[in-house]
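Below you'll find only one chain, the form predicted on its own, shown as structure tokens.
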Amino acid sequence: METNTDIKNIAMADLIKKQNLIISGPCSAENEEQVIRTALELKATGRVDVLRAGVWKPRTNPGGFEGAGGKALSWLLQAKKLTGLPTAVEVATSKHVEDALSFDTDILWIGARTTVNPFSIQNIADALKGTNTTVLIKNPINPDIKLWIGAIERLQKVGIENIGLIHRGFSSYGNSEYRNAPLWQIPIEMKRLFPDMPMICDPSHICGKKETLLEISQKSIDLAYSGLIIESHCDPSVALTDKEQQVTPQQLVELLDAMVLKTISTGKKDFVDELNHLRAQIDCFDDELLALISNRMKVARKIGEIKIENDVTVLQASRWNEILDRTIKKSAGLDLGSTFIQSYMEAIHIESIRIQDSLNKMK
């Protein structure tokens, strides 16, 4: 016989397989009217699936507003009485875990700074052995596949099936366009690896403010996301944490007609579908290579500058071998002909010196 908490599990199951889902609410429960004021707003727009707020904020230097703890679980019970919104919020530890459930939170998820630490999703696999939860896992702080696949493996192994994936980016040292970089051939590779698992993108942790938001709501979507988990404040102006990044949930609306849902018609779905999984990994790769070629041809500028100042030529073939005969010995494992590597390596040689040589032109 199926209990309210069965019933209630397979409902969020379900609902977390909605196509265009939307998680919405501030990114901390910071007290009880924010969080009513805040919900209430976002059910009045008639586009949010699921509230979530943190409780429990781990931040990355102390002194910072760390959550209001279990005592906000209670806002959010409030708030989902008032709305019929279900409640999503982060977990970290085992007694995180209880004290969610025991205030009827619906859905929880775990920080990237949580997957990353095997003896922490170990922790929290235990405390919801038994309980069948929904649970959406973020991707590891770093960009490591394995530990996100790991911790998936570790809550299945204890019998959790409804699991979601909650692409939110990687961090990466030194200046980047994105708070953290989406590395998007990675939660594509993931959704190669567990089709049948939703994959929902967190703009605000990729973007860390409001300007790109669109920008990368709509790639997601154009990936086949099944939906967005975005940060919204009833005043972001004075949020206690990540201002920058929340959107008002008036700016969420505006946010979600700007975007462009599109669909594929054709005789055969599979193939199309199939074909779009592999371009998408494939513009995905192009634009990292193109990234990646660039901050290439950046260090070979500043080769150029040094040959310039020291008076040496701008064409060295001694290291022009060295590098052509390490790259094809490199490939010879990776299934790359020797004849691509070569003409590839002399295309960035020939870049390699007109950047070079430009420099003398300029001299």
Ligand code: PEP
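Numbering follows the first chain given and starts at 1. It should be emphasised that the depicted structure is a prediction, and the values quoted were computed from it without experimental measurement. For the two forms, the rigid core is made up of the largest set of C-alpha atoms that agree within 1.5 Å on superposition. Compared with the form predicted in complex with this ligand:
Put the two forms on the same core and the Cα of Arg301 is off by 2 Å or more between the two forms. In a rigid-core overlay of the protein, Asp235 has its C-alpha displaced by under 2 Å between the two forms.
The Cα shift for Gln19 between the two forms, taken after rigid core superposition, is smaller than 2 angstroms.
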The other form holds:
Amino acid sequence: METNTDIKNIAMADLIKKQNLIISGPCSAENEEQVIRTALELKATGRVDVLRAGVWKPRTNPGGFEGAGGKALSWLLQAKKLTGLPTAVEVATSKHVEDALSFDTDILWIGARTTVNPFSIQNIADALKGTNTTVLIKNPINPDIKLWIGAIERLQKVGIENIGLIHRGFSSYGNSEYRNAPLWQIPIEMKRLFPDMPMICDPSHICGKKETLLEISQKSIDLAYSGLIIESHCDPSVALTDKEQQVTPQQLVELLDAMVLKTISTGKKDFVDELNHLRAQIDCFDDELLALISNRMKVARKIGEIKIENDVTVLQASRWNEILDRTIKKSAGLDLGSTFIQSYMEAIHIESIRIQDSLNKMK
Ligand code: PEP
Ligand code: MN
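Same protein, the form predicted in complex with this ligand this time rather than the form predicted on its own?
Following is the full complex, with the preceding chain placed first.
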């Protein structure tokens, strides 16, 4: 017989797959009044599907506000009763899982600092066994796609079927434009590997400030993400954590209104015809590129052969500098980004070296 929990889990599994899912709420549940006020204001916008709040906060340095702990779960339960919004909470240990579920939390998420640690993920997975809870997994803080995949596998092994992914960016050394570099290629690769798993963007933790939230949110929509998790607070100026990046519920509405929502496809005949025509051109260019690269590698092989005959090293640093310099300069006049050309030439050069090296081994 289906229990209320089963019914809820099925509903949550469907909900996280919703196109343009919006999860919002405070970084941290600070006190009952703040949670309830934020939840009511979010509900009144009519734009939010799930209420989020951190209850246990992993902090980089000691002495900061580490969350209100278990008692905040009852504030969230109260907020759910008042608004009808399902709730989502971050869990980092098996005890968190048990406590959150005992307060009827609807969705759990695993934070970036937890996804990096297979022991923690296993501990959480063991506590989730047999629950069929819906779980969202944030990317690990470091750009290691295998850890993200490993976390999915550990949950799937204990029977968790309803998993969504959250892209919150990756930490890096030194100052950068973003609090956490987006490195879009990683979530794009995860979308390729797990096409049926919803990919949700967390622009708040990527940006670290309000000003760039729109740009990152829009970019995620353009990349066919299915939803957004955005931190909001009834009064961000007094927030105890992540003050700079939290928006008011009203600012959330303004942000969502400023975005252009996209669909994955449309049946419009003109669009489909034009798209197919342009894609045919892309396929032709890709074929030409492959043939050109293959010819280039044949020349590299010949160079490798004469290097061997003359006992000359495969790597010629000054020639490599010259190639890079020449192609980057040339790319400027061809409307090609220098970062792209640098990575492209590096990939070509590594392959040339591999070919020339393999000749060495055959000798
Ligand atoms: C959060 O969502 O408040 C949080 C702590 O995020 P992350 O795990 O991405 O740092
Ligand atoms: Mn936060």
